[in-house]
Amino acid sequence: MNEKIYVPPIKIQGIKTKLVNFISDAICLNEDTKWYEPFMGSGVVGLNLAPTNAVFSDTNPYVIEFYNEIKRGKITSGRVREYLEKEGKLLEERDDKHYYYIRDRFNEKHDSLDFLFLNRSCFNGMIRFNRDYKFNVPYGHKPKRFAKAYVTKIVNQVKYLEKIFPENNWEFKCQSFEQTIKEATEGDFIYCDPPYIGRHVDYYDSWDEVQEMKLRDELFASGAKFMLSTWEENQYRRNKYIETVWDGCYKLNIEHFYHIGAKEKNRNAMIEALLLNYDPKKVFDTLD
């Protein structure tokens, strides 16, 4: 795949935009394959690679509702432009007061456009909730964030979804990864991008070895082909779970640089790993 990569309107730390081509080359799909993505996040991988039939899921209800509202036509590119131009002007005038006003309003009413506003103006593009399930990311201190060109960029991202959603049978579900994987059967394909175990992740749910092992068991029990994105190593340490929990999987590596640290010194290259329950060489052979 060498086409231009579509970037979704929702930003999430660790987004896989620059890895979509690498992932695409190793994916085993045909026109009858149904795609399952139990950790949707921004959705950048599936929204670029999923076939006609797909299920995207996440336990974050606000991400899922945002995409469902576009699918239902409640959120349109025109509404997004009107909203961001209005709220962006108020942000420029009132700065942090308006950001925290929108944050309080979202935590009370859970409006999807407010969620988009916060996602695009909060600190470092984070999505984080406290134990009361309140969005608690501080302001990014960019009062002119929603300049005309930036608003147009987001509008075009929504406009693209307005075009492709009617062309595909894509479902967006708020549910656990276990529920989503149990829906898959032999002949389906599951792409997983769970929180990276052993690393600080911008995810409101905890993630530990118990969940990593549960994910492994569910994937192998599904009978479907699967691909899991994770990390192999950085300059400080290695991911020990690749040799233990995921022992027996095929593995592909690529170096990737994440721009997600608050400080420049914390932004380092990492070796990414794709773990698969099928031989990727056979996929590569079909591309030759």
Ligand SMILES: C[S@@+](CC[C@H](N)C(=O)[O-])C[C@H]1O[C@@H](n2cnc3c(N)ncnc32)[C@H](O)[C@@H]1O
The other form holds:
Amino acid sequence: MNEKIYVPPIKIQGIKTKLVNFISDAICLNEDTKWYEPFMGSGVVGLNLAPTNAVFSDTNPYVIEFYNEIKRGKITSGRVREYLEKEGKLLEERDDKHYYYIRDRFNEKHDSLDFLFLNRSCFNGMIRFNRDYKFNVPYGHKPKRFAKAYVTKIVNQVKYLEKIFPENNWEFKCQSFEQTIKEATEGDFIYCDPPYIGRHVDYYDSWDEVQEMKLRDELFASGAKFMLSTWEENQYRRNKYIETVWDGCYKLNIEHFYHIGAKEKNRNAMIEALLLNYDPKKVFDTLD
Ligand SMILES: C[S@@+](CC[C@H](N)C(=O)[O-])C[C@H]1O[C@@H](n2cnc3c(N)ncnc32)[C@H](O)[C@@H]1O
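Got the form predicted on its own; could you also share the form predicted together with this ligand?
Every chain and every other molecule in the complex is listed next, the one we just looked at coming first.
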């Protein structure tokens, strides 16, 4: 797959936009394959592969609600434009006061458009909650964030979903990975992109060895084909769990650069890994 990558309206740390081609080249889906993505985040992988039948899930209720509201027609591209033009103008006038006003409002009412606003104007496009599950990412300090071209870009991202949702049989569920993987059976495909073990520190989404082992056991018990995204190494450390927890899986690697802020010197090289329970060479052979 080397077509233009569709970028979803929701951003998240660890988003796989730049790895979609690498990931999809090792996946072979046919008409009947049901796609399961238990850690959907932005959903960029499955939304680009666009299988006919899919279950996307995540424990973040606001991501799931956002996609469900587009599916139900409650959020439309027209409403997104109207909302972002209005709130974007107020952000330009009131700067951080407006950002924190929307953040308080979101933490009280959980409106999906407020979630989109925060996601696109907060610091580094992060999604993070405190122990009381209140969104706590500070302001990105760009009062002109919602300039006309940027609003149009987001509106088009939503427009694309409005078009493809009715063409496919896709469910969006707020649930933990165990529940989603239990729904999958032989003949299905599960793509997992959990918080990276040994790297991800978050107040809410803690991810440790116990979770990683539970994930492995559920994946093997499902009988489905699976692929897991994880990290292999950077200049300082290696992911020891590849040899322990995931021993016996097939593996593909690629180098990827994570950017922290806009400065070139803040590019961090990382070797990414895909772990699979099937031989990816067989998929590449079918493409020759
Ligand atoms: C690395 S992000 C996924 C990024 C996604 N592949 C993308 O490209 O946008 C990991 C996701 O796992 C979710 N998550 C954390 N713990 C979870 C759990 N126990 N079950 C399901 N999802 C979980 C987080 O909310 C987050 O959205």
